[in-house]
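In the form predicted alone, a lone chain appears below as structure tokens.
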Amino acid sequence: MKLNYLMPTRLLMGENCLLGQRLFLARLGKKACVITGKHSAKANGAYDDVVEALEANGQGHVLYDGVMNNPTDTCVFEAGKLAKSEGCDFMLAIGGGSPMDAAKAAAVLAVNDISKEEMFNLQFTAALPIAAVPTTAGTGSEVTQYSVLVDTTGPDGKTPHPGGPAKRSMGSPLLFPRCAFLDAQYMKNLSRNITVHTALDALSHAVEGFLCLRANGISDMLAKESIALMGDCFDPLLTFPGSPSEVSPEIREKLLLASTLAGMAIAQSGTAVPHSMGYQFTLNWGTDHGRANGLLMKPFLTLCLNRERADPSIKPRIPALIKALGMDLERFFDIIERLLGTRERAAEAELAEWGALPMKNAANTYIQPTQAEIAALFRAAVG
């Protein structure tokens, strides 16, 4: 067995875990910038916790708040200029893997005088030490290497992008938060929607991983774990109550550990061919990034159990899937039905401009999905 295994981010995890470790935060520089979305990260508390910690460490900070759902190149260009007038030598993401994966950009733009283009090839020895707080249970981007971010522009960082915006990622081992604080308690008033279609997100990246070519024994005991989590949450996920504080702590808890293991996991092998087409659904429609996995899993899994069937050759991985997961595939699949409702309707069209787009995560897949196959997952992943 060949392994190269990366994990440099130290977690803290428990409640009160920011004030109590707020030294690690001292580690790392001496100003903030810190990175939120406008408004969840000073409801949850996470915001005014992070302020304390850093008054506390002697430290300074400034704000940038304009992080928005899927953020964009204009947005992290944004917030890397106002780190690197501000003098921050560090930077310190508060919320989902929006205001994370901004960070990250943005730590490569602050010490680095260097195109859009060069930024997502790659083109880039240095970056801002971060620090990440998630307050959803979901992206599991606090322990990753990528940033997601949706190009907007053209090459002239001006001019809309010529083919209209599309997703596009940045990889690199400087974008490790060096540490994380879990604490579910800014988690507990999450609504019903947010708390299931980030727990599908994290729940993808698990089932993914184990899926992908990359895959290797550390990320399958990740993914593998993180699947059992996820289970064990399938019930209070169902039976959601009418108040968000409802959901008990310890369910909280588990989503995050879940979400974080999840996150370690792809870390190693990144994600299957759902992850890049689910990119379809939101830059389109809008549809929550979670959201579109779990309406591309039952038919991604049902492909992959019939290509296992039909090919000798493929070394079947869904039987040790299904003893992760402690239950049959069609318990799961009508889990997966139950928490996604109504499934969105498309026209032919449309599904059939995206089936014929190149999917590059479809190379990682273990099954290697032909051009077909992805353009018929596009079109039962709706109505």
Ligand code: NAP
Second form
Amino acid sequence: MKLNYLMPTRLLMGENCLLGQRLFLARLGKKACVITGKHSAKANGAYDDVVEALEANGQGHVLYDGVMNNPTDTCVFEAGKLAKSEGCDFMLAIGGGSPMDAAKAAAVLAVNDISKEEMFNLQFTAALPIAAVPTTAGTGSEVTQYSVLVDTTGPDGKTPHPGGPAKRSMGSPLLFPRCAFLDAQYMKNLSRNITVHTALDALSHAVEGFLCLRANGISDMLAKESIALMGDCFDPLLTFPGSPSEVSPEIREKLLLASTLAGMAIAQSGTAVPHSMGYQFTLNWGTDHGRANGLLMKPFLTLCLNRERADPSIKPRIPALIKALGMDLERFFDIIERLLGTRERAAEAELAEWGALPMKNAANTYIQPTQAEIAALFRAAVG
Ligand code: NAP
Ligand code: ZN
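Let me have the form predicted in complex with this ligand next, following on from the form predicted alone.
To see the whole picture, the full complex is given below, headed by that same chain.
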């Protein structure tokens, strides 16, 4: 058996862990560049806790709170410039995947005088250390080496990106956060839609991670545990209360841990074809990342099952997935449909265009879907 496993992030989980474990921040340097979105970090108390922890450690900070959903190349260059000009020693991201991914790219740009293409081509050898405080339970970015950005400009970094904005990702061991503070209390007021969509993202990471050629025994173990935890959350997600704060703290914690474990799985395995496909929904319709993956779950698993049955050379993975889910696919699909509600529908021209696009993660998907199958998946999901 061959194995190559790296997960260098220290996980600190529990209520008030930021303040209780603040000394792990003290090791990262004298001054932090705190990266957040526009509102939520201040509203949910995480920013106040970070400031209190930094002050108690005798550390300074500067705030960059300009990260939008699906952060752009322009945004990360701006944040990197600020971190550099302010002489920051480390990045501290508070928020969902968007601020965490922006902080990772800015950590690179703060210490490398490189162009956007050089950044995406991993032409760097250093990055500032990163700490992460996830406030959504979905991306697992707090434990991955990936940063996913929207490239809005051409190779010169100025003119518009040819053919419209594109989602591009980079992966480098330098982007693993040094430490992650997992405190579910920051998610107390996370709305039904963001809670469900981010949960679908975590679930997609676990399910897709399981169906990747790069999966290994450790990523499978993490994915299965994540799926089991998520299984306990389906009912509470389906019966989401009128006020988000009525979701029990135990369920919020389970969702958070499930998301982090799924992130640890994809840090090893990568993701399968739905993740590349879902970017089209996000770029063209603004669909939440997790929902985009959720829309593809049923068509993708159905295709996997059919291919396994038709082709004896494919090593079956679906039976083990069903076992991890603890339910048959029919029941699982019913839960996914109820969580999604009404599906978005694409125009014929969109389906034709997307179905012809090469999908980066197809090669890492255990069934190696053909282009025709990818086109059929788009049609089944949103046709
Ligand atoms: P997000 O884009 O980070 O945040 C979505 C919305 O949730 C924002 O409006 C944000 O508000 C709000 N929000 C965040 N925390 C909140 C809280 N505790 N209470 C209330 N509102 C809150 O969403 P995400 O789904 O977590 O991240 C998606 C991004 O991550 C995408 O760009 C995706 O491609 C990427 N991703 C990365 C990885 C990876 O491994 N790096 C994996 C999967 C996905 P504010 O803007 O005010 O904060
Ligand atoms: Zn994802």
